[in-house]
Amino acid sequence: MRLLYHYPLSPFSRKVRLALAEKRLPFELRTEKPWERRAEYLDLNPSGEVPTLIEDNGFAVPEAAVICEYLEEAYPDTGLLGETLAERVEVRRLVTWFDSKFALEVTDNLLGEKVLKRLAGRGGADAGALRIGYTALGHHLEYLGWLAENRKWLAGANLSLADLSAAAHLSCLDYVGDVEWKKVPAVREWYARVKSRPSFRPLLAERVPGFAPPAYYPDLDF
């Protein structure tokens, strides 16, 4: 059976969930504490980021933006690029923009601080950084917003990866509590598009020890 190393609040992780079931793929699940930097998970991803896809034949798969890149040419049946040339350059521009400038200024800043850095023993969260973050995903919400009005899916008319980069972070976001839903409707009206799919299911239904999500975290109606 085909494996993810994976990490539940990991968006990382998470996109590449929604890729795999998106596809249709089977595969399991193998929780790996990034932090941890065990022998065993070092020798298949060098870096110890999750995630990491292991292939049915052994074959190892690391990174998040690899494996996507991978199962786009591996199982192109469903592709979440994009049609044309165009449509596959917003695409990928728009992944790039969550998994690196979002990551940066947002996720790292929240979920890192209030979350990660306590798993990993590393204290409690920076007030610093936390208004950083906040700050950032105030802006970043409002050009989400405005993909949101203009376009059907946030790269064009269809569903991409880079719905499912976005989602994948402001899931995490959601988990915590961090993202005020009533004031970006259009953004609310998206994520409930991408939550209510069968996909994302078993992401809603996961809990992390030790920290419990809004009471209306798993809702499809919020």
The other form holds:
Number of protein chains: 2
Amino acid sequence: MRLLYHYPLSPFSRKVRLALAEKRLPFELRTEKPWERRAEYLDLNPSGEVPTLIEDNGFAVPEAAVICEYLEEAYPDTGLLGETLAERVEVRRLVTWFDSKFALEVTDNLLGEKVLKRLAGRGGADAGALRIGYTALGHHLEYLGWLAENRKWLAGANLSLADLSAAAHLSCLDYVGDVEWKKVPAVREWYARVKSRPSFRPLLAERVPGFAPPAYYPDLDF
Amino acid sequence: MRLLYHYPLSPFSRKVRLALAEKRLPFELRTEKPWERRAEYLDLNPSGEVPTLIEDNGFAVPEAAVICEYLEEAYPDTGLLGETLAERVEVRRLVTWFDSKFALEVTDNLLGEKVLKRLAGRGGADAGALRIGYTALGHHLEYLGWLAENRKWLAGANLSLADLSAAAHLSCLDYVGDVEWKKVPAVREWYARVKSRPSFRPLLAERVPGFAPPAYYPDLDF
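Please could you give me the other form, the form predicted in complex with another copy of the chain, since above is the form predicted alone?
Next comes the full complex, and the chain you just saw is listed first.
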């Protein structure tokens, strides 16, 4: 069986889980705590980052961005990058937006400080980082709102990797109660649609010991 | 004529210039200072990052990673991502390594602190960041050395985007004199081969006012 080394509150792991499920590719999960830097895992992915996908034949595909491009090439049915060159540019632009800019400005400063830092035993959250993270989250939610108001899905007419990237980050922030959905109705309406997909269910059922999500976290009506 | 908005000492701009030149796609350059956050440029790329490619017909392709995937799909002659799925995974893994891990741990801490911070008027280099950057550079050069000793090009038998990514970062660090080539002969031998390609020449001829590179910077024998 196909195997994915992942961490439950890693948005990059979540994105790949969503992509695999949307493509109806069965897989098993194995939890990897990247901060432990296990030698056996570093052999699979020298960067130490999660996730890494291991195909049935043992072929290892490391890094979320690499896995997603690989899945499109190896399993082109249910494409998640769009059809035309212009669609594919817009999907990849937004994936880069969420996995680079949003990750650095928001996810690292909020989820990173509140959860991953504590799990890795590197102390408590830094107030300055949280402040920067919340300010950036406000700007990003505005941009997301604009996209959600003007398009059916974030990159255009079809669900794409852009939606999965964005929803993966937001779902992790939602786990720590950081998204004020009432303030951003268009984003909430879009997120409700992603959240209600069968691919999303396993993510919503998962819990990280020591960190309880808000009561509304798994609800489709939130 | 195809147009590339770039910044001379941006490794991401350099990677795209090398990719365009290797694919023999003619282009003109326009310098963009990303820290100025020009409204007209933000219309082309909302993230404000360089580079952005404008095709003859006006089609805008923002972000280095997006441009490189676009170029492979739009102009498949002279492929830079490899042929087989396994080759493409290895090329993209190394591109991710250099453009995420190396960029964050080395380029941001050295080039970012010494040059880009000053250009953007955000003060002088932080000693702690420089220390972290030099330590990380040592580890990365070791890994590069291992790759260069065991393979003809970084990802395997052929020149690929992995070489262009790595060389783009190293060329910017070399501009500020941060690479001790004598300590890493295998890396130097590989870099000399990349440096001697016609695609590299325009990069070596460029100067940023106020920052003079070391005398050996443009030399093919260094």
